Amino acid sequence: MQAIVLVGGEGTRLRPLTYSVPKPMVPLLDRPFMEHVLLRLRDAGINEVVLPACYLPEAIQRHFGDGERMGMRLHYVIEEAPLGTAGALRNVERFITGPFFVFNGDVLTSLDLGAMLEFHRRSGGIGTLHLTPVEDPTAFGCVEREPDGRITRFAEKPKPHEVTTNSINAGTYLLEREVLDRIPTGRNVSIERETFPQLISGDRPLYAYATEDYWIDIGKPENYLKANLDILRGTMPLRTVGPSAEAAVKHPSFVGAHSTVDRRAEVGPGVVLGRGCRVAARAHIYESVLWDGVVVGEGASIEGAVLAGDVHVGANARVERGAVVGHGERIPAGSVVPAGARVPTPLPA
């Protein structure tokens, strides 16, 4: 079994953090994002994965190689200009020799990929597509299904009164090969907008495979930051080294090698240092993750927010609720990054 998985977005909600480093590199808890997911795929017995990238692919290849220190096989295939979430399938359809998985670089799942392909092997449909119950759909590509799990129908980011159901297409598919051959080559392709559409209407079913497993996009600054709190609450089961013991910390929380924290400062619970962080006395910190090297000066408060690495937080500064520090920005002492603020201002896609 092979699995492809869609590195090649830019990152653009998630901007600033993604301004240094491409999205699949943004860390969870220890780790990358994308090791995550290439560890949960090897514990599925998949070890054989193609990685279609465009942005920043370097961080990428240079973290994890030709995939040999985790036991599987990478294959990068560098697009010059985006292809779509279907254009890419078919731009490296070269290493795919059968029935292939294919993940959205950007999704956060429990999802039993085992139980999954045994579903598609009895359907014996073209495809399967994983499906989650969310409240707001509106925001999601729907999918109408009979009660075999057929689907019948696509409903893309449909207004209020068109919603017929809340399940959403979750970004985990299960392929037959012939699918690549259905994808017109050397463009643009949606699969969700194009592929999908046009192949329920074809002569093998494309099945629905419908779990209530935690399922996440972290593509935007608020669900990466509950994505983290969930893994350190337990919601989201998730393969993590222990977090270290620091006097002032509250759990749960995770602390890097290499971190100080002064006694005499507050941090947690719900809060995540990367490597190499310094907190200073009388800091307060607050369901927040801060990547590497961040140093919180004296009296600082911050409070669900996400720093990027090397950010500097000034003595006495607040970084109030919602806020995104990009790297290496410098917070001055007793100033006040606002809620819901971006430093620096995201330029536009």
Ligand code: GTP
Given for the second form:
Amino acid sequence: MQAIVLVGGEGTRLRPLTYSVPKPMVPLLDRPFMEHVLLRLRDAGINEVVLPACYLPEAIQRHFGDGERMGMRLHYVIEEAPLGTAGALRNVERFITGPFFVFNGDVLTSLDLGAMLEFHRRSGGIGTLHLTPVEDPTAFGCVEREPDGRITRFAEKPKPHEVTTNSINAGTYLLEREVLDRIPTGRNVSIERETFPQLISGDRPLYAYATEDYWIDIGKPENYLKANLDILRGTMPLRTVGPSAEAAVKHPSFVGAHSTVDRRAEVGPGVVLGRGCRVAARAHIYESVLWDGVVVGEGASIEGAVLAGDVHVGANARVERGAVVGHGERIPAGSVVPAGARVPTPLPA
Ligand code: GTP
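Please supply the coordinates for the form predicted in complex with the ligand, as a counterpart to the form predicted alone shown previously.
Next comes the full complex, and the chain you just saw is listed first.
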């Protein structure tokens, strides 16, 4: 079985985090997000993966290489200009030999891929889309279906009064190879807005596979933080990380290699420290993710925030809930990064 993992997006909603790394490389606990995704594919018996990339592709290639280290075969295809979520698939058709999985490179889910494959084979459709229920579907692509799973209609970001279902496109697809022939070449094509709506008017049905597995799109800072916390709390089962070695840290938390926490600091619960972080006395960190090399000064406080690599938080500074701080930023001693602020302020998308 082959898979395509879409990793070409600019990740504008995650800015400023994605100024320094592409979205697939943002760390989730102890390793880049995409490594968790690839390990999940390998566990499901999918060893060959095509990666259509575009934004900062070198960071992905440098980390994963040809995949041999993970016992996988990885092929990179770099787009000069973004081809969109369907254009990117058409552009890698030379690698695809049969039915294939497609994954949005920003979805974390416990979906059972084997069960989805079985459903697809039984239904005999041209493709199968994974659906997940959400409380408020107005920001998503909603998918209407018959009781047997046949998809009848797509509604992209419906207004509240237009909502007819809370099942949304969850970003994992299983497609027959012939789908590739239906995607125009040489231009940006969206699978959600163009290809899927066209497919439902064809002769072979498109099916929905709805499950209530763990599912989150890490493409927004609040979701990215939540994904880290869910793994710490065990809500999202992930076979990785051992317990933290630091006595000063309250569980569940994760402390990366070579990080030091003063025993008079208060860290956790719900804290992820990357590698080589330093936390000084009387600092207070709660429900936050700090990437590698972050330095937290004496008496500083960080709550519900995400700090990219090598950020320095000065003594007695305060980083408030929902704040996101980009790579290498200096937060002056005694200053406040207010709730929801982004430092630096991202340029408009
Ligand atoms: P935002 O800018 O924050 O919306 O993020 P994004 O650019 O990643 O877009 P979105 O979340 O809608 O993309 C869904 C998935 O498709 C992600 O895994 C993206 O990496 C990927 N993707 C989006 N556009 C392209 C593209 O033009 N080419 C390729 N190869 N992948 C893409």
